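The chain below stands alone and is given in C-alpha cells; this is the form predicted on its own.
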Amino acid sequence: MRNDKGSLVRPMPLPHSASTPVVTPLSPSVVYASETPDALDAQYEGRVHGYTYSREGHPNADVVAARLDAMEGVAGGVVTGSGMAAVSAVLLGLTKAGDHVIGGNQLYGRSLRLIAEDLPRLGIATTLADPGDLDAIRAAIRPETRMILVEVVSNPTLAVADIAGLAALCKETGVLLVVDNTFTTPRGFRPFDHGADIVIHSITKLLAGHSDVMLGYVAARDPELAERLRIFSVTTGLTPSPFDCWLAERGMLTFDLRFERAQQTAALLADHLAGLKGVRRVIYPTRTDHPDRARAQELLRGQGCNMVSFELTGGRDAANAFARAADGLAFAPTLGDVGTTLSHPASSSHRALTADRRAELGLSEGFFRVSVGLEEPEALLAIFSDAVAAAADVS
C-alpha cells in the first residue's frame, strides 16, 4: 500500500517539538479540517472547542479577545475587522426598525454619520444629545429607546460623559448603555465596573499602537447579548485578519508602558501649549480649566490619557502653517501611534458636518487634536513651540 504523503497536495504536518513557541504562532488558514461529521457536530454544538472556517473564528482573534476581555473584566468579547465594524455590530446587530437610539453629540465622525444617516434609512429613529447633560439625555428617551451610545472622553473635544448618571438612568429605564472606550482604554477607565452593558474599542488606536493594524472589539456583560453580537459579526463578515490580530497582540504586550509614557508627556504638552502666544484654548482632562475636570477626576482617577486638544487663534491659514511647521510629526487622521500625530477635525473626522454644526461643537478651523506618542518630551515641546509660532505669524 502506497504511503507517499509527500505527493499529496496538502501542507505537511508540523514537526513534533518538546518545546513550545514563545511568540503566538500566526494562523492564516481560512479553513480547518475535522476528522468526521460527528466531530464537526461536536464543535458546532459546543461540546468541544475547535475551528472550522476563519470567518467564524480563528486562534489569533481569540488570543486578542481573551487579552482584552481580561483588561475589561468580561468574557466573550468579539474582535472585528475595524473599530467601526464593532460600532456597526452593536447599532445594527441589536436594533430593528421601530427602535430608537440615542448617541452622544460628540462621537467620532463616522459614528455620528452612522447614527444620523444610516440608522434612520433602516427605520431606526435616532437622537443626538450631550452625554454630560443628564436632563438632556432623559428628555430624549422614548418608550422605544433601545440603547445610548457614548464615549467616556469625547472625540475630539475631550468632554467627559456623566457615566454614573447615565448608568443609573439606563438601569431605571431598561435602556442599554454602550460605551466606546477607545480614547480612555481599560488602563484609564473600565466601563463595566461603572454600569455599562456593552463596551467598544478601536484596537487600531492605542491598544495596538503602531498604525499598522485595523481591528475593533466589542463585549457585552449579558452572555445572550454577547452571543447575538458574535453571530451578527460572523454572519455579516466583520471578521478580523489573522495577521492583524497577530500584530495587535504584539502591540498590546507593551500597551501599559506606552500608555504611561504618552500620558505623562501629554500632561506636559497641555500645560506647555497653554502658555504659548497664539493658542486660544487647551483641553486636557487633568487641567484645572477643563469644564468637566471634577467628573474627569472621579472617573479617570487623576489620569488624563494621551489625547490633547487645542485651538489656534487663527483659521485655516494658521492651521496650514502649523501643520507644515510641525516638523517630524505626522499630520494624519489617526491616534495611538508610537509617534505623535496631529488631526484637524474640520478637514478629516468631522468634515461631513456643516460649518455651523462644527461651530456648535467648538471645532473651528484652528482646532487640532493631538495623539501624544513616545518622543522625548523636551523635543516634542520644542516642535510645538516652533509650529505655534509659525501659525501666529499668519494669523
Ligand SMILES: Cc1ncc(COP(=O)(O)O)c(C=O)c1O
Second form
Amino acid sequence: MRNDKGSLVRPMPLPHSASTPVVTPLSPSVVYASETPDALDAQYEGRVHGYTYSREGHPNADVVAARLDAMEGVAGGVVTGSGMAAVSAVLLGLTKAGDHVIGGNQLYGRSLRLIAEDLPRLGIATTLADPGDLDAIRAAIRPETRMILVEVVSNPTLAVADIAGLAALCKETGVLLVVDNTFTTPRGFRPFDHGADIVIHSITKLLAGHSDVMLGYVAARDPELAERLRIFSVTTGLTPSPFDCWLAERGMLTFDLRFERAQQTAALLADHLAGLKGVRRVIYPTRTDHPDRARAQELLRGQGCNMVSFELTGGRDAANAFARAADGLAFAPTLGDVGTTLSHPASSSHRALTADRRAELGLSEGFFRVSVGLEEPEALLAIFSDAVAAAADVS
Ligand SMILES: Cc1ncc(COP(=O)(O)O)c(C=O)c1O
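Please give the other form, namely the form predicted in complex with this ligand, since only the form predicted on its own has been shown so far.
To see the whole picture, the full complex is given below, headed by that same chain.
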C-alpha cells in the first residue's frame, strides 16, 4: 500500500460520522473493492448488493433511476449517457435483422435518422407514419413489426399522438409501444398508465433542467425487457458518468416547481403571442384553436407543456430581427432550460429537409419554437412584444 517514499497510494478510509450528509455524495470511483473472493461471489450471485465497475452501475446513476422510476410508476429503469443513448438501447438492443420498426413521422431528428438510416443498414425494415392517424399506423403494421416509437407531443409542431388508440392497436397486434416522454415529462403524462410498454427520456431537457448535463433514461414494464435493456447498455457502454448523474439529481429536486411555473407561463405566452400584430399563428396543445386540443386535455390532465411554437408573418429577415431583438433569451437549439430558449427549425433541426417537406410540415422561415423558462411572466411577455414588433418592422 505504501510506495518507496512511504506515502499512501490509496485514499484514506472515510472518517466515521454519526450524522449523514443531506446531499447525495458524488461517487466517481470506477471500481469498487470487495473484501474477499467469497464476498465478491455473494455480490455476483445477488445475495448482497454491491457495485463492481461503474459501467455496470454506480450509486449516482441508481438514485437518478430510482427517482424517475417513482415518477413513471415502474421499476428497474436504466440511466444512460444521453437521451439518444436511451433511444439507441431500445431500437438496437431489442430488435434483430428481419424485424420491422415503425417510428412517428415527427420524432426528434436523431431518432428519425436512427430509424430511417441505421436500422435498415442492419437489416431492420422501418416505416415512418403519423402517430395521430391510427389508420396510417394500422396500415404500416406487418407480421414482423416489433415496436412503434412515438413522442406524445411532436417537435416542433406540437401535434398530439393518439396514445389511447396506439396502445389498443399495439395490444391487439402484440407490438411494443415505446413512448419518448421528454417533452411531456412524467408530471404532464405517465405513459405506463396509458398502456405503453417502454418509456424513454432525455433527462438533459426539463428533468435536469439547467443545460449542464446530458443524460437519458429508459424503462420497460416487463422486467425481462428491462433486464435486456440494462445488459445492452452496460455491454455497449451507454451508461452515464457519476458527475452527470449527480448534477441531474440536483436539478430534479426542483423539477416539479420548474415544470409547473414554465407550463403556466407558456400558456400565458401562447395567448399573448396570438394577440400580437406580426404573428401569423400560434401552436399550443391546450389552446382552443389547436386541432388536437381534446386529446391534449385528456392526456395532459388539464395541464399544458412548456413549449409554444409560433409563426411570424415575415420571412428570414423578420426571423433575424426577432432573434436579435429577443433580449436575454438564448437563441439555442435545446429545450427545458431554466431560461427561455428559442429554436428556428428552418436553420437548425429541420435544415436538412427539402423546402417542400418543410412547407408540408408548416415550418416556414418565420417559424420559431419557444421553450419557456422561469423568467418573471410579465417581463417575458414584454420581451416577446418588443421582439415581434421589431420583426414586424422589417416584414
Ligand atoms: C424528444 C427528444 N428525445 C430525445 C432527445 C435526445 O436527447 P439527448 O440530446 O439527451 O441525447 C431529444 C433531444 O433534443 C429530444 O428532444
